[in-house]
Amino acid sequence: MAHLVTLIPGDGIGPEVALAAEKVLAATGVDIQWERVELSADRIRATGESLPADVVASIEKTKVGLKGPVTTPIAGGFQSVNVALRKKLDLYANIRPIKSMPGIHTRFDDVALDMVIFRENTEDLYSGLEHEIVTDVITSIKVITRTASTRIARAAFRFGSRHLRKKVTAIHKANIMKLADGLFLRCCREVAADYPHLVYNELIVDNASMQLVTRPEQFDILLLPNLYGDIVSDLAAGLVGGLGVVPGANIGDNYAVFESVHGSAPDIAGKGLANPTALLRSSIMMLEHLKEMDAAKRLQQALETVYREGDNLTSDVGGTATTDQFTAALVRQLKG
């Protein structure tokens, strides 16, 4: 079966990225059409806009996005480009899987980390609504809504049960925002209570973070509002090796973006040093989510066993190889 996908190289490491993660699914045996749409500083600048008419339209049609960095330009008054895309796709679930990679040294090599951290993607302070009261004076509005909170709640605990995890974890500050915090923890736990086979708990915030570098074996879902839910997914990300080696996904109940998370690295972009991990990891989920498990299984496997064998790595996790040769030695895993 054919799959047809939009692709977003994005821009500086992002279409080295992209051509890597091309030739490793091509690999994989899926059939995969690319629909291409080019999205960078430079088109946002030249067009005035964070999200151009084309690359909407391009993942309406296919339902399926595969996205590089994107740049969003600094100082131009331009919306970042990754919250447009959410908000005007609705991907209210950004899922983010933090696992323990072999090769990949941090300090918690004697532990292997395996939690998905589910952050609610469309409103709380990223709504963006934001006030000047009196000069020098500003508001900035935290909204938080039942509509969302439960939706996210249920896609975390949909995912733990069919994943067949343990525990959810919501993550807050109910004790001091006690009417918006409050209420995403209301809709936690009435959705909890129609997964009485999960354990269910609640973290605030602060001493979350705290425990997630002292003791992160402890973690499996993670349930948390935008806010706080970027900032500990890039926490978490750093415990397994950073934001290079980490997969993201953006899902609502029409559209699924998947994206590596990192930055576009201008510096290193044209100089073969550019690490696919995290786009390889992001399109490991889109191929599950195509359901197609057998590629997304082989890929997995056939990337744990490059960087188990430690030859064909990107300097940025130790090795001396390029990002042709790191992805010629998955291409040759894939094909055996």
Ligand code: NAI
The other form holds:
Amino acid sequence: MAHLVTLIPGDGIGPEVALAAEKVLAATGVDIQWERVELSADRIRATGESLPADVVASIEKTKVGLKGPVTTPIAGGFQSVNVALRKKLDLYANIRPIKSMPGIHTRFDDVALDMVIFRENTEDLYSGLEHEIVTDVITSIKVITRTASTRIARAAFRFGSRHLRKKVTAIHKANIMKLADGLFLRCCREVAADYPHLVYNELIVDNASMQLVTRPEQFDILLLPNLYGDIVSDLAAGLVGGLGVVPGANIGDNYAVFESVHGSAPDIAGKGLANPTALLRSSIMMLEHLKEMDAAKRLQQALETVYREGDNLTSDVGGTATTDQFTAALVRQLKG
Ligand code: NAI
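I have the form predicted on its own already, so could you send the form predicted in complex with the ligand?
In what comes next, the whole complex appears, and the chain from above leads the way.
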């Protein structure tokens, strides 16, 4: 059966890694019909529309998207389209598996890491409620609700239970933000009570950050509100090879958008140097979501082989190959 999927190449290195994903997914033999939509900083600037209606309409139709990065201006300019898309489609769970992959060398080569981060994706300080009260005095409002905290906690525990994981760690700063993070923790504890077979513990975000670096192997599922989740998931990405290689998914009750964690990398855009691994691993998550388990497994194995062999890797992971050379090696592996 053909799967209809929205493809959002994005901008910067987005179109380069999206093209690689298209080629590699075609080589898996899975019948995917792409509905391609443009979401880029240029289009947003030209139209003034921060989230073009055709992008939303396409995902509402296909229910599944594969997305490259989109540039967001810093300190001013339009709102982040990523945040806008997540809110519009209520993609409340940002899921990032952090797993060591053979052939990707890191400072933690001697420990096999396998954790999954569940980050709340719709509220917290990303509500965009910022005000200049008087000149040079800004407030930025952090919103934490029972509804959003409970549903991300449920997503984490449900995943943990289904995938036979052992432990869920909620990460917070409730010693300082007693009300906001206190509510987040209360919701996590309530959900934890329904899953007595999973160990539940809590860590303050600063301590959690240190422990992620000193003893990362102790972590299994991490459950965080939006801002800590954003920061901690990049930190964790660094443990297993960096932003160019880790996948991500934004999942709600009705729609799912799979995307690379990295940004549009303006420093290397258009040079043929981008590593498509992050989007390819996100594609593996997408194949699993589409119940194409066999293709997901074959793609994972092909990636591991190309990394183990090591002669077609891009420069961010220590190689000298271009995006095209890496992609071609992977396609050969899948077809061979
Ligand atoms: P970035 O992730 O684009 O780049 C950080 C560093 O990692 C750069 O040196 C870049 O060359 C390298 N890098 C990133 N992805 C790579 C890949 N696939 N292969 C090889 N090297 C890679 O982060 P930065 O510079 O902070 O952000 C650039 C723009 O991207 C900003 O406008 C930001 O808002 C946007 N962004 C968009 C995201 C999205 O659409 N989901 C996520 C993060 C940032």
